[in-house]
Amino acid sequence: MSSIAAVGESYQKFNPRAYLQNNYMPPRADFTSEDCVVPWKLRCLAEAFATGEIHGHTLIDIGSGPTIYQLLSACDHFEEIIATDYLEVNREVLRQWVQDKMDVFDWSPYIKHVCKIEGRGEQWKEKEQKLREKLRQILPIDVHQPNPVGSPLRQLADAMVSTFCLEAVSPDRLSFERALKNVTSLLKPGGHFLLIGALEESFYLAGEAKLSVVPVSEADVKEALTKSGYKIHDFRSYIMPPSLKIGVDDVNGVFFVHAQKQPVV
């Protein structure tokens, strides 16, 4: 069994509820502190979209997992949002959220926080409904395939978002770089890519699953993006404080990148 196949096998034990509990509840999701990791991520995304540079018809979220927070600031700037994930269990969580099923994770604190930091006076229920309406497709994806979503898209994406995906499903640096190249094929030349991921992490827990992560540094991420034909507009790092190292992973920090795919000359 290849390393990539072994990664796919290990994800069969992935527990979405445990993952959400570990990463998207207090202490990591403390909205009273802008220095906490979750508010930091939401601010990075809100500020990127506030530039007005990132907009268009279609945005694709690469490896959505069971989360929607990464799409909250995006939904004002695109007609259609496509979520993707390798696991059917995560795609089902997303479908339940779109259908407003009661047993899904409560994202309302996130939506309220994003409305507050965007500062436009939008009611959180309006934003929630807007995202539900624009999240038109939830597709399977395999970032290790040259065509990650199987059949070609009707049109390439105007922008992409990806959070904690590529490094978490790649057994080594080379696989990480190839996965980035593969998903880049879904993006128009000139399109924008907002990427959030783990710095120097080797594993994380999601219930019974212990998932391996390829440890990457800031320099590794920048090099991979440059090799895939991106120009980096913004790169930020967050150092995980000891109070948020709670035993569910060994992450040292989080990176945020706003990059743009350069036209082929």
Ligand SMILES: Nc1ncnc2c1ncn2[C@@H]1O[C@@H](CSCCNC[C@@H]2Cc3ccc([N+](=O)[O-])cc3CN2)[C@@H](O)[C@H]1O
Given for the second form:
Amino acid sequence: MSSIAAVGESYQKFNPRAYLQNNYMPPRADFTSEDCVVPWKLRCLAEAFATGEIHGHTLIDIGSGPTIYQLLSACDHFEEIIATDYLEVNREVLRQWVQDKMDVFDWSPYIKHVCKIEGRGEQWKEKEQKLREKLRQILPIDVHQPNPVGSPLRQLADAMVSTFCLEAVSPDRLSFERALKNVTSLLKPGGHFLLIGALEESFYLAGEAKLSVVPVSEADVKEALTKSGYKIHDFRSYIMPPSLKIGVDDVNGVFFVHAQKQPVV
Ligand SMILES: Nc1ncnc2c1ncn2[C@@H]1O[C@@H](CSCCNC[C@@H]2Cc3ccc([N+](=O)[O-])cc3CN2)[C@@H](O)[C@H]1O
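Could you present the same protein in the form predicted together with the ligand, rather than the form predicted on its own shown above?
First the chain shown before, then all remaining chains and molecules of the complex.
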């Protein structure tokens, strides 16, 4: 079995509920302190969209997993948002949230926090409804394929977001770089890309699943983006404090990048 096929096999035991519990509940989701990792991620995304540089018709989220927090600041700047994931269990979690079904994960603390830091006095229920309306497609994706969503998109995305996916599904640095190149084919030239990921992580847990992660450094990420034809506008790193090293992974830090796909001259 190829190492990429082995990654796909390992994801069959991925448990969305356990994954959400591990990463999106306290202590990692503590909104009382800006020093906590989840508020840091939300602030990076809110500040990138607050520049006004990132807007258009369609935004695509690569490897959404069972989460929507990464789209909260985006939803004011796009007509349509496309979420994607490799696993049907995750796509179903996202569908359940869009349809406001019972027993779904409570994202309201996130929505309230983003409305607060965006400082426009937006009511959180308005933002929640707006995202539900704009999240119109939830597609299967495999970033290891040259056409990650099967056939090319009807029109290239105006912007792209991806959080904690590429390094967590790539067995080595080369496949990480190839996956980045593959997903870049979905983004229009000149399109903006907001990428969040784990620094120097080698594994993480999601219920019974123990997933391997290719450890990447800041330099590795910057090199991969440059090789895929991006100009880096902003690169920030968060160092994971000991209090947030809770055994669900061995992540050392989190990076945030605002990059722009350069037109091919
Ligand atoms: N071939 C594929 N193509 C696309 N997506 C694929 C493919 N295979 C699996 N997937 C899909 O990609 C996956 C995305 S979740 C990846 C989790 N990454 C590691 C985890 C995340 C995390 C989160 C938060 C914090 N923090 O400190 O706040 C730290 C960390 C560090 N640990 C999953 O949805 C899977 O379903």
